[in-house]
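Just one chain is shown here, as structure tokens, and it is the form predicted on its own.
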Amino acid sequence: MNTGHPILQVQGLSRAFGGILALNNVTFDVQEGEILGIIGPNGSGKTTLINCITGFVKKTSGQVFFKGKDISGKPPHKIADMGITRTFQIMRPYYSLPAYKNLVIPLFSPRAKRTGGWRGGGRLGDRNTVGIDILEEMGFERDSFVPYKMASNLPTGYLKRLELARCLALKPEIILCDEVFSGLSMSEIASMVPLIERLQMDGITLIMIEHRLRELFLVTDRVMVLNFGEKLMEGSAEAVMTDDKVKEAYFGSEKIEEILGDA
């Protein structure tokens, strides 16, 4: 659970693509140990927000602070080295490598070395073992052939877990998840939820963009709504989903009742 201390602060963040504002003066804080859900209709600026925070897209204006330090404008590898990692909506593993080898690469990073993200004498074999350990934490069956499969042969459910595992290899303080439930079956989501909860119990702060709202609300402490690049509101899941402005934002694509079902 969150500690009441902001670990990430976003102030007046804007991003323009030509004459279109994908983000317009977005401001919010994330508390240490919190799971913040970010929702909104398609095209509301959710992924652009993550891209700006993690340095994959340059902001037009505004600032991002991590533990009080301005990280605005830093490149992605510098931000990752500080402890902010992210998954991608379209998974980006090293498809030509086995699953566990995808973990060996980040385990060679300066952050992993500095924080003890791998153990042993520094030999490749040690990192192989740690990579398999991390995959097991993310639901890969250690005694099966799955950790040794080429990433190109993994189904979506395992690729989503591999994305999270690659983040864990860097010993992150924050993970930004871009639609980690997307494309999963209900049974796969049911097995993914405890993994998300365990990350929070381990002290990791999570920011989750998600369209699967029922599943998202199982794990989030707080929800923020974006619409047309602006923050519409934030609060508890119940408060957000009963707000007339939020209903209006979703109306025409999916009604709130249809999104939430019987939840």
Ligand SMILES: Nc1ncnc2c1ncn2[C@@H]1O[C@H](COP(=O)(O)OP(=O)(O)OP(=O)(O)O)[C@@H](O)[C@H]1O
Given for the second form:
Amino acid sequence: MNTGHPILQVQGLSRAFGGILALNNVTFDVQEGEILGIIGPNGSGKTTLINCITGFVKKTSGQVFFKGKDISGKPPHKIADMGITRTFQIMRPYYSLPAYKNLVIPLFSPRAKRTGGWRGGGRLGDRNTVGIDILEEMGFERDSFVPYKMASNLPTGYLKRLELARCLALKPEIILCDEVFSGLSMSEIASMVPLIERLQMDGITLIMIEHRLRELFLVTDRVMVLNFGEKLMEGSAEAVMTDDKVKEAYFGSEKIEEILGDA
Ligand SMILES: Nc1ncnc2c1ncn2[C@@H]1O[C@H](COP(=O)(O)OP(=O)(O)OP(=O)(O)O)[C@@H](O)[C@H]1O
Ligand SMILES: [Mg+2]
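Next up, the form predicted in complex with this ligand. The previous block was the form predicted on its own.
First the chain shown before, then all remaining chains and molecules of the complex.
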């Protein structure tokens, strides 16, 4: 539930790679409990934004505040320990481990020990069982062989769910999702949407980067558009999609119609 209080405040965030300004003075707030969509053409700086917020890439300038505390410049493990988690556009499971063992590893983190992991209520039970519990919440059928499959043998739909499950092992306050719908079929996305909605109902704040706009708009409260590293606009899905600057950024109105589809 959106509480109306900012949980994350990004102020003037910039990152240069040599001569390329991948992020240029980006400022925005995320309200506690909301789902903020972030869209923009390829190379517009979306992943760099997540990388800078979560400490995987150092900012060139600007600040990020979590609940009023400046977290910019902190290393990724410190930021994750505060409950700010992320998925990867190029998925990063431990491929040679079974799916549930991929969760046992983050369940050894200090935050998981402190919190008990997702649903742990401060007590961490047997890590294997907790790992399977979390996978089940993310749509892995508990009594099937899927949680025990090597991650290298999982289809994309399950790997995307595994990325989210790994965040849940840390009992996150925020999940930054980098294209969790990409590579999925319409029916796979349709089964993932209720999972995302449940995370929001459970009080997690979500930032969702997506190219799958129509599907994204099913879940977002608000959308921000990046273009060439700059914030182009933010507003409701409808406001964003009817904005001429946004249509221009997506190379013309036909292209945006194509992205939205006519379903
Ligand atoms: N490590 C890096 N070294 C050099 N340039 C980089 C690096 N990471 C990103 N860039 C550049 O920064 C710009 C923004 O890239 P970024 O990956 O953030 O875009 P994106 O919006 O996530 O794109 P996509 O939709 O294709 O995932 C691009 O021009 C990219 O080539
Ligand atoms: Mg990206």
